Each structure stands twice: as C-alpha cells, then as structure tokens.
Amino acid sequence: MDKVRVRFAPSPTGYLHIGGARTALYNYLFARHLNGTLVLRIEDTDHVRSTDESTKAIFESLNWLGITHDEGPYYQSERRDLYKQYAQKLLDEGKAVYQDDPAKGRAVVFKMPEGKSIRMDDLIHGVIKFESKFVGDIVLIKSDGFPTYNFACVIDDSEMGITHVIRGDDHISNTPKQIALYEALGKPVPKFAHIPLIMGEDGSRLSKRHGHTSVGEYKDLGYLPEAVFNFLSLLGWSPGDDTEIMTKDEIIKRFTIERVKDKSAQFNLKKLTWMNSHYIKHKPAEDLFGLAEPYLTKAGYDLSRFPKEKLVRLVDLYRERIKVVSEIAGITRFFFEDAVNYQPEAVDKFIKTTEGKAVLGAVQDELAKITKLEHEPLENLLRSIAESKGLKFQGVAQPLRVALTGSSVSPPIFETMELIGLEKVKGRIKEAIALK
C-alpha cells in the first residue's frame, strides 16, 4: 500500500462545526494510525462568504483539539491559474465547452458522457452506482473566474496526491461528478469514505436548536480539548469493545476506517459533559488552575490578593463538583468575596433554628481559644462539639458550611475552613449568628 495521504479541506465561511471537527479528527486518526500525511487545505473559492476571521477560528479550533497537519495550509484562492490550465486542457480535448449567459457571463462546463455508469466503492457504505444521465453536466469555472467546488477539489486532490478522501456523507452526491472528472483528466481516483452525519438527540440533523454546534463554543464553556477529542472519536466509530475513556495515543492505535459505522451518530451532550467531568477530575492541580484562572478573572475576582498555592488548592478541592471549568467561578464565589451570598433556603434550614444558632455559638467559643487552623485539631474540635450536643457530625458541619459559604454544599468543611482562614471564619460565624 502506498503511503496514505488524506486532507481536511474546510470552507472558511463560518466557525468550525462539530461535524467538521469530527471529519478533521477522523482524517487525523487515519493518517496517524497508518503513519500517513494529513494535508490542510482552505477551500476559499467562495470569495463572497469566505473571511479571514473564519479561517483564524478554524485554525484555533484545530490547534485546541490537538489536530495537527503535516502539510499546508494551502489556499484555493491562490491556485486559480492552475484550475484554469486544467479547464483549458478539457476545452482543448473537446470534453468541456464555453457556456454564455447574457446576465452572468461566460462559464466553462464539462459535458458528462452519455450512457456512462459511474461506480464508487465506498469504504463505509460499500458499492454505490450512479448513471451519468442523472448526474448532468458540471460547471468547472464560473463566470466570475472562480472554480466550482467539484472541479477545484478534484484538481487539488490529484495534485496533492490524496489517496483517501474521508468526508461527510452529504458529499456522496458530489462523488460521481468528481469521479467523472478524474477519469476525463486521466488521473487516479482516490478511495472514498463517507461518514454518516451527526444527528441531534431528536433524530434530526445537528443544528443550533440542539444547543452549541461550534468547537469554539465548547472551548469557551470550559470543556477540555481531550474530552471533546475523545467524545468526537466515538461519535460514529467504535474501538471494538465498550471502552469509552481513551487517550489520544490509544485512540490512534485502535482507529480503523472499517470500524466507522454506516449509520448516523447521535450527539449526546450529557455523555460529553460526563466525559468532561472525568477529565477534570484527573487533571493535575496546577493545570486545572491554569484552565480555571481566566474564568475567575472574568468574574471580577482579584487573584493577586491570594497566594497561588491557595488558589490551586481551592480549584483542586472543587474539581469533584464541576462538570465544566466555567462553573468554578460561581461555586467558589464565597472565597473571593467578603460578603457571603446566602442561599435563603439553606439559612432557614440550618442557621435560623435554635439548634443551628447553638452550634455556631459553640464553634465560635472554641475558635476564640486557638490561633491557627489545622486539619486534625479542627476535626477533633468539631466532633467534640457534635458529641457534646448529641448530634451527628453533619449537625455541626452543615450550619457551619452555610455560615462560611452561603451554601449547604461544599468540599469537606475542614479544608474549606483552612482555605478561608481563621479570622475570616470567625467573622462569618459572627455574621451568621446575627441573621434574623
């Protein structure tokens, strides 16, 4: 088998869609598994809709996902002379003709041979046959001088030595046109693999109404690239068993085009979010803080007031309670702001009761006797209060948790108190006792 060469060829008319990202990923995995080459080509011949902003966003999304290319990027807008040379070749051979339109101008059109049967042996869908009479003639060069998608695609794939074309199955209808052009030009036809489309959870094609559809939106929400990479790899492909969590290297090692399913995949946001929480839980603390820092800063928190090691510890404590990194800002608000944002129902249940006030008063008295918060002495102190009042430990921990964070949910109370600091703990307990 000759060395594999595949390409990812997005049109820069918008951001990188989840479906496009999966196509890029499958080309990347196929190339890496077989030690092949991945070419990046920007199909920007739609000069009206193509933008530099979209091109930049595509690059950023691919880089974020860790999908690296080996050649390119090539830009079709810079290759117009090449397409015109090939169009002239077909004109000279009588396989194409000029077509004049009084309103639009002159175009070059390929005349589809009559009575021709075109066969595609798709690596995913099997053999598909097309009759030329249903395919029709093909515009090669539009009246504005730019090539059509099908013509530029064939020329570029041929010139770049592409051996396998892996793309969405919405391109199946383009394939007979492209095969006819390869044959007319006397060029080898690459192997095709058309991936079924991604559907929303309601069974219709994935769109904005199903939620976020661009890679950039998931990045901004705080999804981790390795989680999205892992999730997308399984969106239409199976490793052959029930394994779901896999590293990039494991996915590359196990990826084969034969295991890509011929049925549409369903985008399951809950599964992606579950997978993301798994990666958050296993992220090194320093790295997780680096991911969380922009969200904390955006929330207006002055991080310079705190030692970095304390901030890293804070984020580390809350990793179990967040599914996406952006949630970190809201859930750690109590740490950064001087005033506690109390949840009314938590206050009513745990503080505005005789028992709650008594517990906080007892904690206040004991804390007045110490000068430093340390885990083991603190645990002994709180457990002795619970025992003296005939309560389970949660009977002490919950009123204290609400007093310190405003919420009845937080990481272990000892670590929370140590993070807040003794003086601030005393002040918040005093404030909570005064609540009416």
The other form holds:
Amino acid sequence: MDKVRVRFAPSPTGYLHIGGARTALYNYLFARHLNGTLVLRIEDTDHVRSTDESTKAIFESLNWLGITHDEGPYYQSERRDLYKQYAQKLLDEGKAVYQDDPAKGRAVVFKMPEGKSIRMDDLIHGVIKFESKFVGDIVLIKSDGFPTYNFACVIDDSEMGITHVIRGDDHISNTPKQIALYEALGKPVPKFAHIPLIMGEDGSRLSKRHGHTSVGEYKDLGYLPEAVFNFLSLLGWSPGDDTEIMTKDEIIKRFTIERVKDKSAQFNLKKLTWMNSHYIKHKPAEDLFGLAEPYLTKAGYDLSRFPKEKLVRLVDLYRERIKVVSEIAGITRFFFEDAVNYQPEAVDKFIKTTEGKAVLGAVQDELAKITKLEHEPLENLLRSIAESKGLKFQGVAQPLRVALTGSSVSPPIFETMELIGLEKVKGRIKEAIALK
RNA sequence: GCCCCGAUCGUCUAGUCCGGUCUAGGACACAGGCUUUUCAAGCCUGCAACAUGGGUUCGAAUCCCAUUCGGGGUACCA
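Alt. form predicted in complex with the RNA, vs. the form predicted alone above:
Then the entire complex follows, led off by the chain already shown.
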C-alpha cells in the first residue's frame, strides 16, 4: 500500500476549537500509525472572516498539543491562480458556466449532472448514497475571485495527493458535491472518513455558552497537553479494551480509523479534569514546578525570596490536591504571603476555643526549646502534647494547621511546618494565640 | 419542508461486522465504607443502560423494517 497522505485544513476564523483539535488529532494519529504524511492547509478563502491572529492561535494550539505536521502550511489564498485554471478547464469543457448576479457580480458555477446516483464508501459510516437532483449546482469561483470551500478543497486534496479525507460529520453533505467535482475533473476520489461531532454537555452543538471551547483556554486553565490529547483521543474512539490512560505513542500504536465511533460524543469536563489530575500526579516535580511557576508569578508572589528547591518541594506537596495547575496559586498563599489569611470559621472552631489556645500555648512552649524542624522529633513532640492533654492527634494538628495556614485544610502538618520554617512558625503561633 | 447521519448506565465507552460465552464489562460522576494528621489521594462496595414497536430466528444489544428522539446539511461560510 502506498503511503497515506492526510490533511488538517482549518479555516482561520477563530481559535482552535475542541472539535477542530480532535479532527486534527485523528488525522495526526492516522498518519502516524501508518507512517504517512500529515499536511497542514489553511483554508482562508473567506477573506472577510479569516485573520492572521487566528492562524497564529491555531498553530500555537496544535503545537501545544504536540500535533505536528509534515508538510505545509499551505494557504489557499496564495493558490488562487490554480483554482482559476481548473475553473477555466471546466468552463471550456462546458461543465461549468458563468452566472451573473446583479448585486454580487459574475461567478463560475458547476452544473451538476442530472439523474446520477453518487455513492461514497465512508470508512466510518459505510456506504452512503446521494441523488444528484438533491445535490444541486456548485459555485466554484465567487464573484470576489476567491474559490468556494468545496472547489478549493477538491483541487487541493487532489493536487496534494491526499489519500484519506478525515473530517467532521458536518461535511457529509458536501461530499457528493466534491465527488462530482473529482469526476468532472477526471481525478481519483480519495477515501473519506467522517468523524462525528463533539456536542456540549447538554447534547446540543458545542458552542461558547458551554463554557470553554477553545484549546487555548484549557492551556490557560492549567490543563496538561497530554491530558487533553489523551481525553480527546477517547472522545469517539477506544482501543477496544478498557485501557484509558495511554501515552501518545501508545495511542498512535493502537489507533485505527475503523474503531472510531459513528455516534456524536458529549464533551465531559469532569472526566477531562480527572484525567488531568492523573497526569499532574505523575509529572516529575521539577516539570510540575515549571508548569506552576507562571500561575505563582501571576498571583504576585515573589519567588525570588525562596530557594528553588523549596518551591519545587511546595508544588510537589500539592500535586495530589490540585486538579488543574492554576489552582496552585490560591492554595499556596499561606506560604508566600507574610500575613496569614485567617478563615473565620476555622479560627472559631479550632483556635478561639479554650482547648485550642491551650494546645497552641503548649506547642509554643515546646518549640521554644528547639532550633531545628525535623519530622521525627517534631512528630514525637506533638504527639506527646496530644497525649498529655488527653487529645487525639488531630486535636493538636488542627489548631496548629489553622494557626499556620489560616485554613483547616493543608498538606500534612509536618511538611507544612518545615516549609514555613521555624521562625515563621513561632511567629504565626504567637499571632494566632493573640486572636480575639 | 427536503436530503443525510446516528441511538448500550447521567456522560465517555466495550460488546454489534462473524446472532448464543451479556443475569451487558470498564471509566468519569454520584452514594456509602476503609485508611487517616485536616483536605485530598488511595483502596473497597453500591447505584445505574441495550429508545419504542414490529419482524427474521430454536435464540437478537447484535440482522431487517417502521416509529420516536437527537444531530448535521440545505450560502457566491468553511
């Protein structure tokens, strides 16, 4: 079998949409699995809606996801002569005619042959038949001189030697038009695979009102590219067994177009988020810190005050507690800011009680005797305080936690103390005891 | 309206092509429990589906038809 050639052909009229990303992904997976070629083509024939900014954003998102192409990008706006040549050919052969519109001007229109049955054997849907009488004539060149989507698409796919057209379901009804064009041009017809659309969580078409719909938004929120890649690959495809967490290579290895579902899938943010938390848990500490750093900086924290080692340790402690990386900023506030942000409910419950103050007083006294925070001695110390007061360990841990972080929720208390440092720990306990 | 696609737990799906092994499996979510130094994480358990009606067949989630319900298209947008 000759090498397969596929293409991803977005129109630059907005950011890379989740649906578009999945189309790109499936083309990518198909090409890589079969050692073929992925061509990137920008379909900017709508010169009113296309923008360079969108093109750039699409490249960035593709790059972030790790979807790399082998050829291109080609721009349809730079290939107008080519489309005109082919339009002329059809005109000369009497298969197309000029059509004048008093308002818009002169266009070139392909006359759909009558009484024909057009058949396509879709790789995902099987055989689909269309009657030419329902298809209608096709505008080839608009009066602004630009080709229409259907025409440019056929010329390019043909010229670029595309063997498999993998695209969204919404193009099924374009396909008979394109097949008619291939035939009129005497060009071989590629194979088609129409993948179902991604729907919003309420079952309707994915749109802005469903929340985040662009790949860039997920990046900004702190989703990892490998999570989005993995999640998207499973939206409409499965390897056939129960495997869900897979590396890029594993997905490439197992991906076949035949296993793509012919049913539209609903986007499921909670599952993506779960998958993201999985990848966060397994990220090497240094890498995770690298991902967290921008959010920390953006929150206004002065990272230069701390040794990098300590920062890496901090982020590492929180990896099991965050589902998206952006959450790291809010949750580590106690570490970066000198003033503790005491949560009133936590203070009422654990510090303002007589028991709470007594515990903190005892901890304060004991801490005054030591010069270094080490897990084991520290644990013995706190446990003995609990014992002497007839409390469970958490009777000590919770007041202390609130005193140090302002919240009743934090990573394990010993690690938290080590992170904050002995001097600050003492200061905060003193401050907490003084709380009225 | 017309043309086209689709239909398994709330959601993503396995199973459908090659009917019996499916009293329908997994995952997310949800509920309960265990663990525990809080919250998470982790582990265990539970809840929960073959859209409906007709066929074909000894036997249908699997094949056929209809209905219903979703979705797409119907542009000199892509």
